[in-house]
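In structure tokens, one chain follows: the form predicted on its own.
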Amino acid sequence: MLSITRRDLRLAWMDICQGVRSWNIWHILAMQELRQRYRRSVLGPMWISVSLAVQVAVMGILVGTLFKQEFTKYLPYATLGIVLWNFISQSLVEGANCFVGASVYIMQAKRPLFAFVAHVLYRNLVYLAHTVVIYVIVALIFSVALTPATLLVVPALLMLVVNMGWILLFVGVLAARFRDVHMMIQSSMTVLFWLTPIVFYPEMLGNHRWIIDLNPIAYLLDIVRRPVLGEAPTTLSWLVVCSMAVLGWTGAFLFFSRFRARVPYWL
């Protein structure tokens, strides 16, 4: 039976509170991981920024040489592609792998099971932090300007971090079942980078413009990057991310409530 009883929903409900607080959980997990990663390294977490430099110059300047676009304003739009991207994608791929990952803290102690998800979340923004450093570079160089339109990027981080929390939450759960999923998500990957706008605009596929559309992915690199090219997301943009906030949690919270107890035994 797929019923979910109130005393489902309540329980849910309380364990994404908790791991929402558990900050400490999330926090300490997170500095730990990079900490260990870039143990004994020269430039430590610099080298996300180093990498994705070189990232950044051999994809902006191949594919704006190949596609003959105006640097000054092709590269900063690349590059703010480029740094969304990565966040997105390794979000994701990590995020079906969060409960799975922390298996042994799950099977120690009773612990919220949200809290590995804002885990995930967390290391992947503070990942994006250092990756912003190279945007804010490649803006200085060609001289982006800022306008009003630029403040609208705190809301839109904050929907780009609202809807990746529930496909984290939901994707986590069904690939602590299916452990296939997260080897399913990790190989779509690259198909899907060339199905988003991040190194092309989308006014390059004329008439195939439709592919973009669909994508929902799209519509959260658009909120968040044309604030900080200084100009104003479309409407529609902010209606899909709105309504995929708003039916995604839904949906994942239903999903939630229905397997949280399952997932320990699952692992």
The other form holds:
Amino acid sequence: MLSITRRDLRLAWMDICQGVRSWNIWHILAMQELRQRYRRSVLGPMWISVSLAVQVAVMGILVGTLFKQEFTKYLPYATLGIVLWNFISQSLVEGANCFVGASVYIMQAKRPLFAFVAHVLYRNLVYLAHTVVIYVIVALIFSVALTPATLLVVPALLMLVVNMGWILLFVGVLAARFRDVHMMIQSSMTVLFWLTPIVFYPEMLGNHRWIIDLNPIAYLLDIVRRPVLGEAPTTLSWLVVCSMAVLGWTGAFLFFSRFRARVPYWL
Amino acid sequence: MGRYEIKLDKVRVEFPIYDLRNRSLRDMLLLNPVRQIAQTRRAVGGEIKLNAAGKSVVCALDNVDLHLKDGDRLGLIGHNGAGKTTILRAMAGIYEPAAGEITTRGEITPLFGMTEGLDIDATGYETIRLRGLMLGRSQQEVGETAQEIAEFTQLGDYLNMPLRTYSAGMLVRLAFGIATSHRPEILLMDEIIGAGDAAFIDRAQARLKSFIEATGIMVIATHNPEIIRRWCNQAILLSSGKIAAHGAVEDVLAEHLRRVQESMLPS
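Output block for the form predicted together with its partner chain, input the form predicted on its own:
Everything in the complex follows now, all chains and molecules, and the chain you saw is the first one.
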């Protein structure tokens, strides 16, 4: 069950390297899907931005009013929360489908499996680029100040993507074998939405703050959101996110080494 | 010693049975007293066995030894589920064997299900590009072949149009053009690639001929003895994942015919 040979490790490593290098494949696939999804619509991919704007307007204003928040500070916070949450949750849901959805391609020729993980991640980054526009508009309206800490968004985003990489790899392999995983992730997203400080502040939970402190997604969100709002993330957040990346990649790599060759059999 | 080689050494490929009725299926076929009858009456598919871990598996390839060198044109024949597609996919590196070893020298061009997974919203040129990259070719190679495919298929300006505007015949032309655009070192085919309408068929046949002649090693799986007679210089009869006969085309085809007739006699 848990026997991994050196050969398994080497082949898994080669798969990941080649997968990253075949960027031209995931770029074309992502562009094709984007076009397919918004084919013959007038707004095209701008629908991604529009639907997010609606989501932000309704949820931000409604929840902000319920919590009696001052919009100047709250709306940029909530908008960014929703933008990043959409990226994380959609990557997770689609990541569970990364191999199953690409089974036609996987059965046609030997390709690095990691290319299909990278493809899902890349496609969602393209989506993120469309939704960030809404945040920029909100930030301009409420004139969110840029500070030197804003520059930290670069390493923060990198850490987010690195972490999503191992999570998607793990989830993708697992979901190829157990088809329930996709459904499970899909249905747990609503719950996770409320367990993550997206449209509320962690302090609002009072004594129940531990829920947030135990939620790894909260750290991933925090590390990107804070610098964009002009604050440096806490050392704890960096520590958690970096150790998640190291431990997660180690675990996911061993898991992938063990089961990589089995994936085509499961499709 | 030739430049190209495919070597299968005691190769075994097993498919796990992940069915909800796994147990009952196993009971039915292996542990039940009537299993003897079930086994002898079965005409198609690989043998159902227990593997080392005690799971029920379909043994799609069982102890297959094979050595192909430059100039070999191998035809695979056998009933449904005899392992023809599986052996091709194993040679292509898609299925890594449960036991035994596969070594290949030379670049492999697998042509299975070429018309599957075509995006009808992509243009002809985009399809040429994506397919080429998927088969592991470089950007540059893909660019060079695009022009040549355009000339051969005579699709002209249609190559700038999405595939949804193509007739069925035009789609076949495109798929055929892409498939035969590259001189393969090792060619693996599941059934011969289709050639389309009458006006096109002569040109297609000529192209197919030079395409196959330029190939180092070819392996083709088919149900049609005529195709093996025409393109191959040796044949294999597969039965329940084992090589039942290997040798000169006519000898193997005669054995295949004998078995088909035998199975049609009342027992």
